[in-house]
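Take a look at this one chain, the form predicted alone, written out in structure tokens.
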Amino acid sequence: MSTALANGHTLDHTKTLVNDFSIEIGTVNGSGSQTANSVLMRTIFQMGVPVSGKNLFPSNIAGLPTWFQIRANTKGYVARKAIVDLMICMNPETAKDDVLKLAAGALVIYDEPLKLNTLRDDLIYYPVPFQKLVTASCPEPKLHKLVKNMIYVGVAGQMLGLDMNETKNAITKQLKGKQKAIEINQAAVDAGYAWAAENMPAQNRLKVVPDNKTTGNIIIDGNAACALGSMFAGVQVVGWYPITPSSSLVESLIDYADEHRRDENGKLTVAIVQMEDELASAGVVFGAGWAGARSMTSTSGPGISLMSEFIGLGYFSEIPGVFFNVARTGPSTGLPTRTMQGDIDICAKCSHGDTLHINLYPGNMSECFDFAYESFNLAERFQTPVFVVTDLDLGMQNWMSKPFTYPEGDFDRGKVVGEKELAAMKDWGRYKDVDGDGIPYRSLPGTPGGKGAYFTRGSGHNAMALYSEKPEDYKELVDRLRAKYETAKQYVPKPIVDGTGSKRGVLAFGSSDPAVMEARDVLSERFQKKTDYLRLRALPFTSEVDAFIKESDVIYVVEQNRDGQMKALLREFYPEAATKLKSVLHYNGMALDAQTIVDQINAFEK
């Protein structure tokens, strides 16, 4: 038996999906569902099955709806799955809509009083008396609201064949040794499992069987990975102001620093200061960078807007600093805090006048760590603001990852000269291009000998760091800054290219990568369409991008925004290839799925 879906795909009801399905859980934010969802996901992971978890929340405001999708996939696909195979409805406010969006044949676990089985007759329903079960299993009524969600962990565990020993291990890990909390939550899981075993009919639609594909891997989110990379890079000063979805990056760094960045006297070796706003945070970054400290901030698009004037000052006065932008859909709260690649343009050219910035686009957890580390080297080598651009899907969602590689070698502090070097220079000028690479030499405040650091006036200076309004001085400055940007092509992370010789190119970046990889397999296996793939990892565009564009007949640029911001940048730098570039866009605040890419590419090629 099968059902034709609205998008033309078919759901086969008779097929057992083993280690290859999605679970979506609709709950109320602040009801303790995060713990339950993490335990459910970690149980599957600890059984050796590749898994990913995506929190689909409109905001961090308690009481509003939130959804969590768990995807298990034996091939290791971690992108959001467009089709939900098992829906768990715990939020009365959204339960009806949650059920109505499902494909026929999907399984539904729901709170019995909601009576969802009256809505449709083509789903498989499992009503559960959650309140009755939590009342019997938890002796403390004030905790019922928080523990109730653990009941569905037990119910789903029995239904899917989960190893309850791994669930117990996951609870212990999640609650970090808090014995009373562990016992209460475990009792709720056991109650759900026992009830399901006695009352629910067996199902063969979805199953989890033990595997070994997660051995040696970890589960981590990108904000934590970026925080670790920053700590390993020796960050010394952090100025920040909280904003979703970037706040947990600095919050993670605070925790790591408290444990790992203390001197022999127990004093912290990094200053992390929450400022009154984003503009002040940017000021801290550049003040510290000018003084020779490794400095950073973490924010999102609205924060970058507020920082833009300072970022321009840093660009023209050539001061290093690292800016993490965990992008979201836009300003305000609620849906605007969901994921999107909406800040490509502003980060590429942030501030006023002719500015071009180095941008790094990590596409997985290892790169979040590596690029965070490398961003500090690039910022100091090129004496400029460097952007590490992620998004909510990378920053706050749980991804399976290989353990990170310990960085080797010394920090790259760039062209910093001391007293001895300054004394030997007969014609010292802070902004002179001595080596022809666009990168001047700099000194730090306090360097003795009378040739120490200069204050400057943004764009209004000459090569000797003297105030100037001469047109030729300004033109010389911006042309040298462009030359410095060209030099950066040799140092930024190169794109990853997977060529098949098909001439049908796909170009993507950041969190789009898992969906693109899966979509390429679908296009090849179902539609016999081979694709070449370039995953962009940085700006400026390098020679590898030049070659890919030249060799492709058509290039589908996959990005998560409405206006095709990356395609516009490509058109600007490669105007001769403008007609080759086709936009594959996704911008509804949900993480990108493979089916969206497949459908749009097929539509272009009808």
Contents of the next structure:
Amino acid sequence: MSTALANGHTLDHTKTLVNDFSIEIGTVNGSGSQTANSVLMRTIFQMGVPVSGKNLFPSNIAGLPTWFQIRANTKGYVARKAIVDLMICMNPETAKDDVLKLAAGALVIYDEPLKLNTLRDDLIYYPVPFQKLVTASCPEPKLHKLVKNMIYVGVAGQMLGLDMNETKNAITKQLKGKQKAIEINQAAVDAGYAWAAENMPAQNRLKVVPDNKTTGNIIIDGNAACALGSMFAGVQVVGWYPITPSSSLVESLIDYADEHRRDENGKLTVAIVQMEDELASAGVVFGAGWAGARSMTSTSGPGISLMSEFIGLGYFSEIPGVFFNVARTGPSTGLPTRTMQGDIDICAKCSHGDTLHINLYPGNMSECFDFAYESFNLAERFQTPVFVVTDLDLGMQNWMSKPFTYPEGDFDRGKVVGEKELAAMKDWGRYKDVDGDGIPYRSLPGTPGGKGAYFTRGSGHNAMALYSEKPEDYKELVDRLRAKYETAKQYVPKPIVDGTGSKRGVLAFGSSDPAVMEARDVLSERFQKKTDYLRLRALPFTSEVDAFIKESDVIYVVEQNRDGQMKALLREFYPEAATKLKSVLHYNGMALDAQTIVDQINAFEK
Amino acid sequence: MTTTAPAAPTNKLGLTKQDYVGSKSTLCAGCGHDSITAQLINAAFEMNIEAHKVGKYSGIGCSSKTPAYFFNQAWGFNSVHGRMPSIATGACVANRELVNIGVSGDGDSMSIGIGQLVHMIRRNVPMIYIIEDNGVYGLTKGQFSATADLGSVLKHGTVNELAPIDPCTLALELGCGFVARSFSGDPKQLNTILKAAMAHNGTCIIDVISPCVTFNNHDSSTKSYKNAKDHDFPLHELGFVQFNELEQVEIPAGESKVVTFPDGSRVSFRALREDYDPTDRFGAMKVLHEGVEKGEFLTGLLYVNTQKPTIHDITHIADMPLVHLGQAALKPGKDVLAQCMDALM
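Got the form predicted alone; could you also share the form predicted together with the partner chain?
Then the entire complex follows, led off by the chain already shown.
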């Protein structure tokens, strides 16, 4: 049996896919499936095979459909794979659709009473009597619903040749310390495994064999990575308001700080205040930044919209603060549990009037950690709000990563003058450009000595921080802010450029990176198309971007939004390159996959 | 004959009153807000406030301009409309040694800013929050605010048909530990209330009726000088004694009630109203509501509770101001990262 694929190749169903396939599990949220899915994914990871896990969950507490996608790939491709090789159907509500969307030849494990095998005859079915197995393995009826999902871990484990010792380790890790829960879940896994060994026909299509490609690696989500980076950056004040998909960033920080950020009296060295809304959260960031603390908030698109007035104040009156935007699908409430790179424009220019902000775009877990750390240095160096722009895919999904590297060196606290410096200064002015880099010197409230006090305002002011409506004062101020943005080019993370001299450029950023890397290999191996790749990591655009644009004949700007927001920014800053820029877009709420990029680039070059 | 001008009196810090002034006011001549500014200067001078430790905050509006007019040696922050509380909250947890003084208006506080005001009170952010209350939006030229009384009339004859929000009953309902009302035309009472507020550790809501001389000072307005003077009923006579003066001054005994602040300062109340107890929250509510029924405008320290935990207690932060902690205290070591990484393998 074979299937024709959109890329011109055929899929050979008789071939065994070793350590290279995808699993999708359809369940009901709130049914304990997260534990089961995580154990299944960790088992493969602990066997040394690179994996990624994506949770497609609804905006609901319990009862609605949810899916989990696991991709194992020996080469380390961790982007979403569009084709599902093994489907596990546990949710009666979606089972039919889940089966109908599969490509021919896929394997399907399903709950026997659903009788899915009547739907199509080009799939390979494995009906499993889940209810019978859970009744036999778990003595407590009220836990059946929760433990039922662990049965499929055992069934799939037997089917794929998973190392059940690693499953056991994964359960212990997942349910740390809860002995009774460990026993009950392990019993369900064992029951599934034993049943499959006895009753299920062996299959040779998908196999996992031990490898050594994950040794020493961690599994983490981007929100936890950003929380860690912030903790090591010495964040002192956090004002926040819960919003999916960013809430777990501050929640992780609360947990980490609870353990690692206490003084000798056991008191916290960071104040984390849950505010009444996002407007107040932004106020806390700037109040604390103004007072001299490293401050941050974490939110998503709707929160950034609410904060935008305050962000203008922070920009105009030059106050440091870090804003994490874990973007989701907008506009409005949009798809609150789906991913999008939809806030590129709003973060680049957040607020009214002329505003330009420093933005950082981490593309993997290490960068979530490093850029979170660095954002505090940049915010204080440039006395301005700095955005760390991630998205739901980076923020909430499970990613494999090398352990993070300890950030050596001292914090950059920027140009702060204390009592001694002020005493030595002849005519200190809060907004004077003394060094010609656009960055003035600031003093902090509470500084003794009778010098340094000034008035911060969002209205027009001159270099001495006095109220002014004079045209020349306003122009001097906003021109200096622009000069400061230019200076930032020397400090922000530079792009990663992989040039082959092909003159066919691909420019992408953030969570698109894994799909782009895979797509470049596909383009090269199957279509003999070499590409040069620039992965953008920050705004303002730096000289490396200038050079890349100049050297390329065409630049495919890959981004996960409808309007090509990054392309629009590039056109604004590089008007002469406008005709070279082509948009490769993906915006249906799902994470980007390599095939989408390959298809769109091929379509441009038809 | 030569005469020498007598030296200006100094306070315990060796500062004169002149050291507490700010820039020249740009408000309308005769504005009640300027009298409040004057009392802030007097109170700070008398309370020996170290100006460099003061954070002055405001939102947007006429009242919000006033922090520029006092304490030149303090750091000021004129923020966005109605949202000074969150700025002050951030500054206050960043540096717990700051003395926080906010000046707002009825437009700033009771409409766009009511959410932030409410939650600042809930968190008991240590700050003096003055509402310069005139019932109108002055800076946008005379629209009604949410404290305008039902039936009050604008200069051009428009009648207010919405019931007012009373900042004091609101603050009492929220459990604010220091709630006062005063009148910009009563400098003595205002001065005493401000000094007590400077001794209090927690949120102080001070609603000061401060008639707008330009847009809301005609006789038909309930927030005019005439109306305020005619209907002002002080609840009690207030006596404030600063901690470091306690040795010399005796608190009058008898019918008075004395409240001691955490720093040792004391306020004595001699009730003009029968049985008025400023530590009885429900009693204060009752008296205020009765006052509204009778068309009275009750002033004084309506309620005080010096024992409420503040945001510093609630956030469990270090005793040393967070901004004074160095990198050694803020950046965990290599071993901590290794430990975090191990847990994720």
